[in-house]
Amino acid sequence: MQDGLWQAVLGEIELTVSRGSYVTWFKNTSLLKNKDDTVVIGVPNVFIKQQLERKFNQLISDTLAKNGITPTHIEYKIHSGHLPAKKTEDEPVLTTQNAPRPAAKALTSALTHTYRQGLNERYTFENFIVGSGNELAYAACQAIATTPGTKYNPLFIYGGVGIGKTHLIQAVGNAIMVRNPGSRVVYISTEQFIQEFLDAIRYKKNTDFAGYYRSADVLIIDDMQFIAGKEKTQEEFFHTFNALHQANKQVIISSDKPPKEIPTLEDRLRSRFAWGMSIDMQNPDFETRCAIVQTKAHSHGATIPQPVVEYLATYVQTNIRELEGALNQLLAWCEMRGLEPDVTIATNLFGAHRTRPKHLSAKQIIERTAKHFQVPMEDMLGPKRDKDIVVPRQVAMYILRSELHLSFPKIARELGRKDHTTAIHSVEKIEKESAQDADIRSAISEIKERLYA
């Protein structure tokens, strides 16, 4: 039971921290004791012990509490009987063998490698759920996987937290490795790139650092927003980018914001990011979230009733990591108690929450849209074509199409239009604008939130 509990805790933590942090600090831990209000966690060495105590103790405590364990004391114990998993090139593991002595020289040779996390083989195109918010990014990534370096170079994908950017860009790398095992694919987070660069300066290994990245066939770098304000790192990345691009090597970048919105980003980098293709990945819609829950449940060997799937997809509406975390928590809770998941259990576990309306009507959507934009209903349905009326009307048409899947003639009739081509034009226009205009995207999101509140 202890193993099952700790695996549930690790499953949630893996969704919370970066892949590198999880592999380095959590992967090789175990639960040694859960008794008398004390939890003892086994760790392979003193380095991991110190890191968990100083940086991750609260995260572990909170995650234990989510799984019904609320100890008054958490202890980390070096456990020699727990052997770390075999070290691979992509998943470095800190062990006492890496540093048998406290001498700095013994550490320097492994420092750069320690920060590299490599591709996660679980991130593939096959298990990536495609929806309206990510289909363009998905298509671009598939094209790159087929012929890297020839189109969409660089590819810059941006969007909110936890919507699948990391999964998608790593899926490209994994697909390229399958097609051409000899390719040199390098994946790293910007945070790790910065740390390696600082270490290279400190230990005078600049040449090794530059050579490692500039000899890549494909460079995939995550969370580019963290390069903001790092002038020296930006300069180094600028030269790395130039070397790769001029050699027709593929560069793939992700960020939580577009290049123009990354503060203190050098103009020369911003312009180079615009050379290829920039794509805005949007939050998954309801149907996509349902598909994600079903797919993740299937990967756990579990079958979730449709009402529970819909409850979870409504409970978490923007962050896929949180959605997976909620599913893992529900499955772990039911497994430990020998129960089958149902809506009652999910509601008790996560608290009473809104559920998707079973009979959402066209009138409700139009009224809510009109209220959001502060436009009278008679103007929404009337002949006026002022911009402050036309845009809300077009947004209403778009939501009628995306949420109720009404036909274009039906949409036109609901808004008092005679010609259904008006509805077609409106839906296409809002689809394009929502990909580029944050205000339109925010309005649509808020209207949906209100409809499902």
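Since the model is a prediction, treat every value here as computed from it, not as a measurement. Take the two forms, superpose them, and find the largest set of C-alpha atoms that agree within 1.5 Å; that set is the rigid core. Positions refer to the first chain, counted from 1. First, how it differs from the form predicted in complex with adenosine-5'-diphosphate (ADP).
- With the core superposed, residue 229 shows a C-alpha displacement below 2 Å between these two forms.
- Relative to the superposed rigid core, the position of the CA of residue 383 differs between these two forms by 2 Å or more.
- A displacement of 2 angstroms or greater separates the C-alpha positions of residue 72 between these two forms, with the rigid core held in common.
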The other form holds:
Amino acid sequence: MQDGLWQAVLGEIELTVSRGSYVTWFKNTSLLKNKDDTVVIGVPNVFIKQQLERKFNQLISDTLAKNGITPTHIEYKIHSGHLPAKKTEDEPVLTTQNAPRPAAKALTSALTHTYRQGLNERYTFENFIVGSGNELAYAACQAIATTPGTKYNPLFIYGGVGIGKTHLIQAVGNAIMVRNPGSRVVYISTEQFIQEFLDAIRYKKNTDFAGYYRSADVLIIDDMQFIAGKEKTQEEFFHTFNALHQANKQVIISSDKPPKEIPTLEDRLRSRFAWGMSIDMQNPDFETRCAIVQTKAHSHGATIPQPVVEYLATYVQTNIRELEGALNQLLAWCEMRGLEPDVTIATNLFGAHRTRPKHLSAKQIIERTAKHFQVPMEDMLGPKRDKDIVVPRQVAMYILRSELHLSFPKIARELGRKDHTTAIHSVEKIEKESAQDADIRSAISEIKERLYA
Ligand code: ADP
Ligand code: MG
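Condition change, the form predicted on its own to the form predicted in complex with adenosine-5'-diphosphate (ADP):
Starting with the chain above, the whole complex follows.
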């Protein structure tokens, strides 16, 4: 359970901080304890501990709170035997070919070969959902996995963030390794390629570097857009590319834009990329997104009702990483409270984005809430403190916050209060209660439904 919760927190942090920060500071953390108002986070070393304490404590605290955890203490503990935290495609790739890679899991232990560096076994064809938008890329990748180096060389896949490019090109590498464990498959991000190249020059290891990449059977290089402006690296890559291509070795490239839109990409590279096949990967459509949500939920051992699946697929339209993050957050939230996921909970967590009209006023919200609880408007805005007036007032404040994102002072003013801390407490109280109390939850969703009807 803790693991699920922490995965949800990490998933969200991953979207907030830069990729480098995420990999450096968060990737190998785990949740050791969540009890008695104390959260203990396991970290690999003292350096990371200090960084998290100094720079990221607030972010961690906020993200925990979003997932319903509000501890009074957060502690960081050096913990060597941590479970590997969320895996990403950013597995470190070692610079020299002799350096051992940390042992892979049982299933692929036969594949722990120096040349499967950078491949993450989590990405397979089997767990990739095919739909309109990605079917062409998928078909090309499968063809390459069957007979690398013969067709579509190079394969150049481009498209937006989080739509499965890394997953697919890694799946090719993994499939080739399964089929032929002796293959020399190299996966590397362009950023790492650049870094290694610079290091090789600095430490006078140019020949090792060149030799390593030029003797690959399959070179998979991710996020080629980052090579823009890196002239020396482009030149090096040009030679690597030629060597591989001439030897009929497969090259697979991904990028967030087509070659012609990568600024300052050398013409000779651009024309090389045009030799093979270029595929424009599109955002997955609604049906595909639904299938992804269902499959991912299933892999967590959860089944979620179709309306919730559709809600999520509507809530996140392009980035599948965000879609996974939303799903994880929802599952963790429900798991902690022993609730079954439903649309009301999802709406409370993520808001009613899909139907929001542009002109909803604060007044409309207060009036609608008053009507729902059958409280006269003058009592909503007046000084009375009876429970049957206080609760509707708090609900109105909560909805003002969640739907219009008003500031607390503004919320207080709308309800005739002077002190904005009242608004803060009210919103917090309803937030907590709506997670536990079905009556409050259904009141909120009914009011919202009417507002947006
Ligand atoms: P990109 O490299 O295009 O930015 P990724 O390959 O990193 O995107 O995908 C982001 C996340 O979404 C990954 O966890 C990946 O497994 C998942 N994903 C994307 N597309 C699919 C799909 N069609 N089926 C299953 N998972 C997917
Ligand atoms: Mg990627």
